[in-house]
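In C-alpha cells, the next block holds one chain alone, the form predicted alone.
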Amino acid sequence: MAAPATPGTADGAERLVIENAYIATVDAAGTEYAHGHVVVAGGRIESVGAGSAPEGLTGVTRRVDATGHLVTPGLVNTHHHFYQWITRGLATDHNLFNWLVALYPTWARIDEPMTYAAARGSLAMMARGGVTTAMDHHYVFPRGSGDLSGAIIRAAAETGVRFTLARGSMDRGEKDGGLPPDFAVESLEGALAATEETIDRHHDASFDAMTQIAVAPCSPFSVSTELMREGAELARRKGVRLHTHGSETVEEEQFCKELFGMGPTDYFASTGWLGEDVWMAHCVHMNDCDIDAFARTGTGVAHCPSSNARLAAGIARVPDLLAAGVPVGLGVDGTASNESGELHTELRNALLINRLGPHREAALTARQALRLGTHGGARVLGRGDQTGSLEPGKLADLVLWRMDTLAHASIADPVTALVLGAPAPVTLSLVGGRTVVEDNHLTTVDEDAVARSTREAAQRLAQIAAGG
C-alpha cells in the first residue's frame, strides 16, 4: 500500500520537532545521522535529516532538544501471548511439551477480567520499553469465559500502541490426542465463526490502523488439519494475515512426521500455510529446504530467542534465514516463557545467542539486530510500508532513547549501546505522533494500578487452578 500524502502539513498544522539527536533511520540504506532532526506533523514523519530542522516551520507546538539521545523507529513485537503475564515464574525447568502440559490446566481457567488484566500488564511493560507496535496470539477460549478478544483489544487501545490481534484457536483437545483440556478448545465450526466475527468487528485495513486482526490456529499439535485449511481460506477471503507456531522443537517435528507423514514445513505447504501473508513463530528446526520454501513464498518468521533458550528449544538459523531473503522480526513470546516481557531483551539475545551458532561472530551485527526489532517486524506484520523506519510519509512511531547516563555514556556507538547495553531509559515514545511514554513512564495508563490488578488476577487464577 502506498503512503498517502502526509496530512496536516499546510500552514497552521501542529508540529513536533526533535533536534540534536543521533538518528538511526533503519531505512533500506541504513542511513544514520550523528547530529540530526525529525519533524512530526499530522501523525506522520514530515522530515528527517542531518543538522537542525528546516527554518520557517509553522505550528511548532513542541521542540525537543535530544542531545545525548538516540532516535530509532519504535520497536515492533511479532509474537506474544498476553494472558501468560499472570502465570510467570512457573515450570521454569521444563521443555516445551512438558511446560504446556504443566500450564494448560491453569490457563484453561482464565476469564475476561483476568485476560484484560494480563493484557494490560504485557502491553504496559512492552510500551514502556519502546514498543510502538504489538501483537498478541491468543488461542485459549474456555467455555463461558467472556469476550476475551474484546478485552485484549480494549487494553491495547487504552495503552495507545498499534496492535495486531492474532485470533487463535484450538480444536484438538486431550480426547483427540492434543495437549489442552477438552473444555478449553473450540469446535471447528465455532472457532471459524468466532474468528470471522472478530475480523468483522475489529479489523481496520487503513494505512494508520491501530487495530488489525490475523487468523491464527495455535499449532499443528493442538489444531486439526481441517481448521488449518479452512482458517487459511477464511483469512484470504477476508484479506487478513495468517499466523501460527512452527518448527519450534524437535518433538514437534517428530509429531508431524508421525501424524501427517511429513515435516512441519511440508505440512504447512499442504494446508495453504506458506505465503507473503503468513508468518510463523520460532522456526528453530529448519533445514535448507525449509528455508528455501519460506524464501520462495515470502513466509515470515517471528524469532523469539529468550523463549527458545528458556524452553531449551534450540537456536534458530536467523543468519541463514536473512541471507535467503526470509522476512524476520522479533517476538517476546508469552511471559510464562520469558518473564522479562519486553523487547530490548530480544534485541540483545538475538545477537548473542546467534553468535553461539555456526556463524559465530559473523552471525549478526548490532544494526541487524535493531533492524529485526523495527523494520523486520513491521514487514512480518505486513506494515513495512507504514512503520518500522524513519522516513517522510511514514507513521510517526518513534523512540528517543537516553544514552548519556552511567549505563551508556562511555559506549562508543549509540546503536551498539542500545542493543548490547543495559535497557536504555525512554525519554519519549510516540505512536502516530501521540505521546505514550515520557521520562521513562507511561502517559496512557497508571503503571502502579496495572501492577496491582495483574497481581490480583494472578492470585485469583492460582486459587481457582488449585481448587480454592
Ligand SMILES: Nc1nc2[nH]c(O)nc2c(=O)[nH]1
Given for the second form:
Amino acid sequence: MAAPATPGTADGAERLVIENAYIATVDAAGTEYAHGHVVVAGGRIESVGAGSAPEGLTGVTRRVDATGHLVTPGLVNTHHHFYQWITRGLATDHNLFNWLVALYPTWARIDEPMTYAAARGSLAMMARGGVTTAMDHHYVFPRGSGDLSGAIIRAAAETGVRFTLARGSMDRGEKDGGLPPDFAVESLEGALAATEETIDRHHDASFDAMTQIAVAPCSPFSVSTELMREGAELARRKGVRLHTHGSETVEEEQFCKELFGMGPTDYFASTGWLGEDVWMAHCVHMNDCDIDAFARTGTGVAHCPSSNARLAAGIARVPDLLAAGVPVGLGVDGTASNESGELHTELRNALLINRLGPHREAALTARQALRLGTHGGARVLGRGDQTGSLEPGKLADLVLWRMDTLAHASIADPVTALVLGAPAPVTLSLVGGRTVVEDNHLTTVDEDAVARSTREAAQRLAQIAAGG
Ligand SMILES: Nc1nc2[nH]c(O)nc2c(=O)[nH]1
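For comparison with the form predicted alone, please write out the form predicted together with this ligand.
Once more the chain from above appears, this time first in line as the rest of the complex follows.
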C-alpha cells in the first residue's frame, strides 16, 4: 500500500523535532546520518535527514536534543505466544515435542483474566525494549474460557503498540494422530467460525491500523489438513494474512513424512500455505528446494534464534533465505521457550547463532540484523510500506536508544553497539507519534502493577494445573 499524503502538516499542525542523533533509517539504501534530525507530524515522519531540522517549522511542541543517541525504526516482533508469559521457566531441558506434551495440560486451563495478564506482561516487556509492532499467535482456546482474543487486543491497545493477533487453532488431538491431548483442541467448525468472527470484529486494513488479524492454525502435528485448507480459503476471502509454525524440528519433518508422505514445505504447498500473504515461524529444517519454493512464492519467515536454541531445534538457514530473496523478520517466540521475552536478544542471537553455521563470519552483519528486526519484520507482517524504516510519509514508529552510558559509550559504531552490546536504555519510543516509553519507563501502563498481576496469574494457573 502506498503512503498517502502526510495528514495534519498544514499550518497549525503539532510537530515533534529530534535533533543531534545518529540516525539509521533502514531504508532500501541503508541510509545513515551521523548527525541528523527527524521531524514527526500527524503521527507520521515528515522529514528525516542530515544536520538540524529545517528552519521555520511551525507548531513545534517538543524539541528533543538526542546527543549521544541512536535513532532507529521501532522493532517489529513477528512471532510470539503471549499466554506463555505465565508458564516461563518450565520443562527447561526438553525438545519441542516433549516440551509441548509437558505444557499442553497446563495451557489448557488458561482463562480470560490469566490471558489478559499474560498479554500485558508480554507486551510491556517488549515495548520497554523498543518494540513498536507486536504480534501474538494465540492457539489455545479452552472451552468456556471467555473472550481470549478480545482480552489480548485490549491489552495491546492499552500498551499502545501496533498489533497483529494471529488467531490460532488446533483441531488434531491425540485420537486423530496429533500431539495435543484431545481436551486441548477445538472442533474444525468451531475454530473456523471463531476465527472469522475475530476478523469481522477486529481487523483494520487502514494505513495506520493499530489492530490486524491473521488466520493461524498452529502446526502440522496439531491441525487437520481440512483446517489448513479451509483456513487458507477463509484468509483469502477476507483479505487477511496467514501464519503458522513450519519446519521447526526433525520430529516435525518425520511426522509430516509419516502422515502426509512428504516434508513440511511440500505439505504447506499442497494445502495453499505458500504465498506473499503467508509468513511462517522457525523454518529451521529447509532444503534448497524448500528455500526456492519460499522465494518463488514470496512466503515470509519469522526467525526465532533464541527459542530454536532453547528447544534444541537447530539453526535456520537465514543467510541462504536472504540470498534467495525470502522476506525474513525476527521473533521472540513464546516466553515458555524464550524466557527473556524481549526482541533485542533476537537481533544479537540472529547474528551470533548464524555465524555458527556454514557461512561463519560472513553469515550476517550488525546492519542486516537491525534490518531483520525492523523493516524485515514489517514486510513479513505485510506492513513494510507503513512502518519498519524512517522515511517521509511513513508512520512515526521510532526509538531513541541511549548510547553514551557505561554499556555502550566505548563502542564507536552505534549500530554495532545496539546489536552486539547489552540491551540499550530506551530514552523515547513512539508509536504513530505517540509516546510509549520515556526515560526507560513505559508511559502507557504501570510496569509494577503488570508484574504483580502476571505473578498472581502464574501462581493461580500453577495451582489449578496441580489440581488445587
Ligand atoms: N516454539 C514453539 N513451537 C510450537 N509448535 C507448536 O505447535 N506450538 C509451539 C509453541 O508454542 N512454540
